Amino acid sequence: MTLADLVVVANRLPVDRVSDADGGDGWRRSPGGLVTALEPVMRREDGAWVGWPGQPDLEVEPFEFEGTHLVPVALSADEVENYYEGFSNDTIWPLYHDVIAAPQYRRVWWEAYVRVNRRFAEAAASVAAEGATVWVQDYQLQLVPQLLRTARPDLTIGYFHHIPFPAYGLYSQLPWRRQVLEGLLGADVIGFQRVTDASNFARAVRRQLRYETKATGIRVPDADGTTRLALAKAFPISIDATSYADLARRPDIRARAAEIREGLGNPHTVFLGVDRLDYTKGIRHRLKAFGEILEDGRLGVENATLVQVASPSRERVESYIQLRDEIELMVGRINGDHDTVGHTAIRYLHQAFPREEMVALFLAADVMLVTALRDGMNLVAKEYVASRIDNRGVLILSEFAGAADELGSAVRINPHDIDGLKDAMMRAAEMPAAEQGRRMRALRRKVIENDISAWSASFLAALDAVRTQKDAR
């Protein structure tokens, strides 16, 4: 077996299994953003990816794909219940976002995450040479750093954080709270969406094991006795904006956009939401507030729609299936009092698109809503921005999505307070064309210039400065 100088461990394999015409079964690459950044790193440096192959109790040996050597970890269908909708989306998911939703503790969760984590951390190490870089992602894996670093001691480890970091009086709330810190700790450098992310992360391990944190990182005693430091910081994520770009100026997709507008009926403002169907994002409060709008008279179906991409996810947590009951609701009784015949106020989409087919909404829309109720970072905003190579539209964005440290020229929500929501997109769909070209210019040039390839390689590098002074040592 080839051993890897670089191996990424995530909960799903960058490739997604697809039948062919012929009934035969093949791989096709998923599409996202993490795998866009780190595609051309693990082609440089030869790399393997550790993940799940996205079905239940389907066994596949090793393989090559594209450059890259892909490690299946299977699962069974009662793993998939318990450690991936069980604890992973019904306990940290919830407890990680402000406990919008409740979390349900339940051991024979925790027992299938500790028994699929080993399993994850085993198979990476199977695959890392000698002082390998293994860099973990997500929540679905905290304690995957830990249990590598106790068997490879020689490696050096990142794990990265994707959604936020609970402010310790949440945080307590976890009954294995102190094996997650452990887990984490196992890493070099951890990384953070955003500062108070990483804050409140020092702040459960001052409170939970009594380490010393400081900015240059936190002191962990290691098993010989000594102790390191691991390095808790904020690299927050983004996306390859460039390829946005791209196809936003492809005439096709320009075309579509202006088809989409049709479609709509042409009105002045195309409101836009574009969200995994999650109760996260606000939608149920976008939704509010628009129809409040139409009720008030401020804005009419003929001059203004809402357009509401809600892409389907965990179908089968009964949180979401609820959740999905209720926005539906919602929008047949706002469709129901304002819709004319020629005109629909909330045009609902329950699916997902690829990527051509939401770069046109994105040019269709004159204002962008992202009204998380708490988001790690939220991409769509940065997307929909990358996309505005005419310098037009305006994006409303919440305060509690990571984005809005970054994306200081947005028109920033509270989405709690829908009058403030409600004003905010009045102030939208009315900014004069030169304020919107000021305000955009300037998110533009903060997401060209950290894109989803500077913030892999400032991820990397504080790994090589890691490795560096453990070879100095």
Given for the second form:
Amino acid sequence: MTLADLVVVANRLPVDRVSDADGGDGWRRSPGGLVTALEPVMRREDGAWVGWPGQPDLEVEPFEFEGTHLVPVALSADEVENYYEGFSNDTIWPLYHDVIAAPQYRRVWWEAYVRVNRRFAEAAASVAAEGATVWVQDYQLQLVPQLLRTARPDLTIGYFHHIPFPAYGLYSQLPWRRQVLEGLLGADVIGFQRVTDASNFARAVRRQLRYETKATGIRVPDADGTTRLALAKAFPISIDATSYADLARRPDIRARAAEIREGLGNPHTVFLGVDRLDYTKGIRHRLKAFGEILEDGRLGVENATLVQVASPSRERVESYIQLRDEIELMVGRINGDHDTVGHTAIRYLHQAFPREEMVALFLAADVMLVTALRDGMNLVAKEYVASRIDNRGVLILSEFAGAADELGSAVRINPHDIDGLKDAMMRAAEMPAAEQGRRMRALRRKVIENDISAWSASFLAALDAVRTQKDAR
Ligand code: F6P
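Switch over from the form predicted alone to the form predicted in complex with 6-O-phosphono-beta-D-fructofuranose (F6P), please.
Below is the entire complex, every chain and molecule, led by the chain shown above.
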């Protein structure tokens, strides 16, 4: 097997399994931002990517895909249930998002998480060249850094945490809190979305492990009795801003945006929400606010519509099943009360769309609603901004989304304050073009300056600095 100098380890491979017309199976690049960001780096470095192919019991040999060596890690149906749906998405996900839903602590889930993390670490160790850099992604794989360091002390290891890291008072609920911290501290660089996430992590390390922390450095004792300095700091992730702007310039996509507005009956204000259907996104709060605005008569369905895209996600996890029922009941009620034959209050789409259609929706929307109750970053906020090359449109942004740290020119809201949210929606609907332009230009500057390639370059530069120091020793 060819060995790689750069190895990415993520829960999912950067490809999706697709069936062609003659019933044969193939692979298609996944649409995600991380995949797009890392593609040029992986090509340049002849990199390898270790990940799950996305279906239970799918055993696939390593293969080449568009310049990247892909190393599939198979998961049985039981492991999908216990490691992915269970521990990752019904323990860690709700706990790390401030217990918006109640985390379930099940020992069999933890055991599967340990077993699967071990398998990912073994796969990464088997494909990494001597002295290689390994970059582990996200909360599904928190034990991989330490497992890898033990197996392969020659590697330089990075870990990026895409979701929030909670305050210690919540984190300490986790029955395996020490093991998870030790797992993460196997990395030389531990990246977070926000400064608060990094400081929550450092505090948990101080309280649980009693290690010394100073600014962004954590002194970690190694097995041989020496100590090393792990770096734990914020590297806010971003998007491939240029590709959104390029799509927004395309005449067919601009025409599609006009067609979407037409199809909605050309209301004065189109509000838009785009989320995975997840309880962290504050979709119910947004629906409630819009429903009350209609109820109060501040807006009517002839002049305002809310388009809500809620893409299917984690559909076998109980809290997601429940949320879908609640949202669909709310949409049905609001529409039933307010629709006319010609106009709808909420156009609800429980579907995923290609990027072209998303950009058309962004261009069609006067007001983008990001009302997350807790969110690591929220890339949709950045995608909306990157698409508004016309410097029009208003972004309403929850202060509980990581993006709020950078996007100070958005209309900032607390989604729990329904009256405040309603006022912000009214203000956005009535905002003069000059103010929209001023805000949007400032937002666009931020997103363009700190795009995804700057993000991956800065994280890899931090890892390079560690490697250079090691080599000098
Ligand atoms: O942002 C968190 C995250 O888990 C990502 O790792 C992933 O791309 C996204 O949410 C979708 O989740 P899933 O892989 O569970 O479908």
